[in-house]
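This document opens with one chain alone, in structure tokens, the form predicted on its own.
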Amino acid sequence: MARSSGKDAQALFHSLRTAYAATPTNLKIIDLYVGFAVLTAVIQVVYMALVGSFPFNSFLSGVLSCVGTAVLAVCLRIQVNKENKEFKDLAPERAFADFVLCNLVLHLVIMNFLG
């Protein structure tokens, strides 16, 4: 039983790797950015768990900034993806401009929350 599920998992990872190899480079770069933002949020949470959260609003600002940036980057990835038919009329430059503007608003709110 465990052997067949191991083969199934191996086949799944192989199919995911082959499908991801066909992904355009600009989407891979956005994926890397999302991974970096999530990793930064995880590092901040681990640091808070180990050291403490004395300035709690600073901790919340840092984590929410990372998570918000990751969410906005995922939205950018969805809009820039050529295979997505919902945003076929949206130019990639417009999607990037929306991403930058939303990041600016997000970080202005985060700075205001810091005090």
Second form
Amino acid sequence: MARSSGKDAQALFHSLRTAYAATPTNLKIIDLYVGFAVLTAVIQVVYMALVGSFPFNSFLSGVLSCVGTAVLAVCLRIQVNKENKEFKDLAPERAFADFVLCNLVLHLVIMNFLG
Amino acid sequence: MARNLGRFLVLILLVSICDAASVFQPISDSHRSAALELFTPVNGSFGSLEETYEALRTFEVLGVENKSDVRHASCASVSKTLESSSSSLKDLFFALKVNGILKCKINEKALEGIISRLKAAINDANSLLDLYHSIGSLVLMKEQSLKADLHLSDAKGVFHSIKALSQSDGRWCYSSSNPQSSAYAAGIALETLAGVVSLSSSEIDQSMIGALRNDVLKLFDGIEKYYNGASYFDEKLIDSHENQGSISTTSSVVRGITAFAAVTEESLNLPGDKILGLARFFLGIGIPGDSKDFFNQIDSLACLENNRVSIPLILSLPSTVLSLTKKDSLKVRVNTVLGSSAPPLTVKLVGALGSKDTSLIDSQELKFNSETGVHILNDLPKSIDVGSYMFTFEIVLHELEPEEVYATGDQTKVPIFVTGIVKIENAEIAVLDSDLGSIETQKQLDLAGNNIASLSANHLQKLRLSFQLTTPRRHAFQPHQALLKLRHESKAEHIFVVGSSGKQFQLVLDFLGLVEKFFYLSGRYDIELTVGDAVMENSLLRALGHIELDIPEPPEKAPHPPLQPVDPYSRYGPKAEITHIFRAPEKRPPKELSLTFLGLTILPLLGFLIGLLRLEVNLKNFPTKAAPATFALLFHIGIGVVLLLYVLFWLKLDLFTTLKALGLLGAFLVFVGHRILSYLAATSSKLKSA
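Next block, the form predicted in complex with the partner chain, ref. the form predicted on its own:
Now the complete complex, all chains and molecules, led by this one.
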């Protein structure tokens, strides 16, 4: 049983990989960016777990910066994805401009809260 | 500032002399030593010529030998002033004054020049001070035999011009343009007029001198008096900048009238008590702290010592506290103001007023001891017991020459304290049973020596203290304090006044009524007796012993004794240390851990960049044409600048500057971004459609 589930998992994994390889490059860039942001957030949480949350505002602003930018990147991915019928009429450049603007606003607030 | 302080000090000194009478002391050695301290030359000179003159005149009057040699510097200054043709009249005046004391050598030619200058100045003078200085200088030159045959050509005219400045109240103005009348100016004017009279070659009209005499009498009508017999002159307007203060003003008037009296044949007819009042004013100052006041005091007293109006005689007592027990005798001195001996006279004690305001004695004469110059009354009359009295003295002069006029005043009142040893007899302390009054314990006390009486009582009993006080004249005596103090071990104190009837003093403490006052504290109480008075030479504060008091328990609502301080002076010691409670600072992680995690945070970024490389990202879509390329570049630079602005915001800027910059940058970025992105959108849609 374990062997078959292991094999099934391997097969599933393989099919996911091949399917993913088909995605356009710009979407892959965005995925990479999301991964980077989330990983940074995780490292910060681990650090806080180790040393305590003394400047809590700093911790929050660090984590929320990462999470916020990840969320904005996900929104960008949704809007840019050609297979997404909802956003067919939206130009990807417009979505990118929104992404940049929102990130700038987010980081202004983050910098203020960083202390 | 110093003048005001001096005036204030004078007032304080005069007010501190007790009511209605005081003892004025003539000038003594304490003045001489004070003079040496006050007038100390700096680098061989006293300062200006005026100050030099003041110092030298003070030393001359007091007979003090000035140890430091100021002669050289002063004479040099005098010669320089007299030889210079640009010296002011005031400087010439004071130079001649100094010369009068030091007798320096003066150049003959310089003197001739001075005389002509002074005479010209007199003719041109339009102010009182100029006339004073110039005429005064001429008088000094005549006195010092520098020029023996000096005369004023138009003495009458000068006399008139000075007299014209006089006012109706006897005061003078400084000049015709300054209508402010001043007593100080009156003194100066009188001195100047005396100078004119002495310098005139012909007789001055007697009517004019008579008019002057009236002016002086009017001036003296305006004299002010203190309650202690001192009289003085003061200016009416205190805030005028020419106001000199009462000491300067009075001394100026004294100088004026003594100079004037010296040159007139007939006497000035001033009442003697006013002259005596002036002498008392100057003596009442004591020792002034200001050098100008000191000079004015000494100079005026020197003028009063030998004046032709009337010479004041001062009655003083070396001691106003007499002891009956030591059999002190009453000693009185009568001197002139500078301390010289008086003419033959007798001092009579005409009255003594005690607390009851009735005179206790008949008039008695004091015996004069010619060796010591003291009038003595050997034994105080029997009616004088211990206490404070007001003795009244009268001075009766013996036969006098008709020219010698002395001012003695009618009667001089002097407060006298008579002290003595008050006998305390039959002192005893006893504990009595309350109802019957029978004595449980009784102890005799010897209040002169040490004794410790040890008693015990309960709240139903009474404590009785009694003693007798007798004065040296065997009368009853009422001391200021007759107090008994009971002090508990816990330092709670209770004080009781010992009542009296006649000579017998008695205090009965009924403990039944006192239990509440004692705060229901049982135990050992120390007993202390205080008997004291100012005139009692043997006032005592003695511990008599202790008493063990047995008092019942306090009821619930009894008052608690006040908390006694452990040590009454402990409140001046350091206070308890205040420990501030601070929030404990947060624990911080070690530096290495933080730096490690900083490095770990950079790792995802590196991962991202490596991933990008693996995905083979490229910049092929970057526009090649010039305009769009510029915009693209500007767009990226703009974003970079905004991020840099954020870093600066974190490091040192504040929100408002950041928002301002961000506003500008944002507008720029939006414009540029729009251009490039719309260009990109246009090209990509062209590609799609193509």
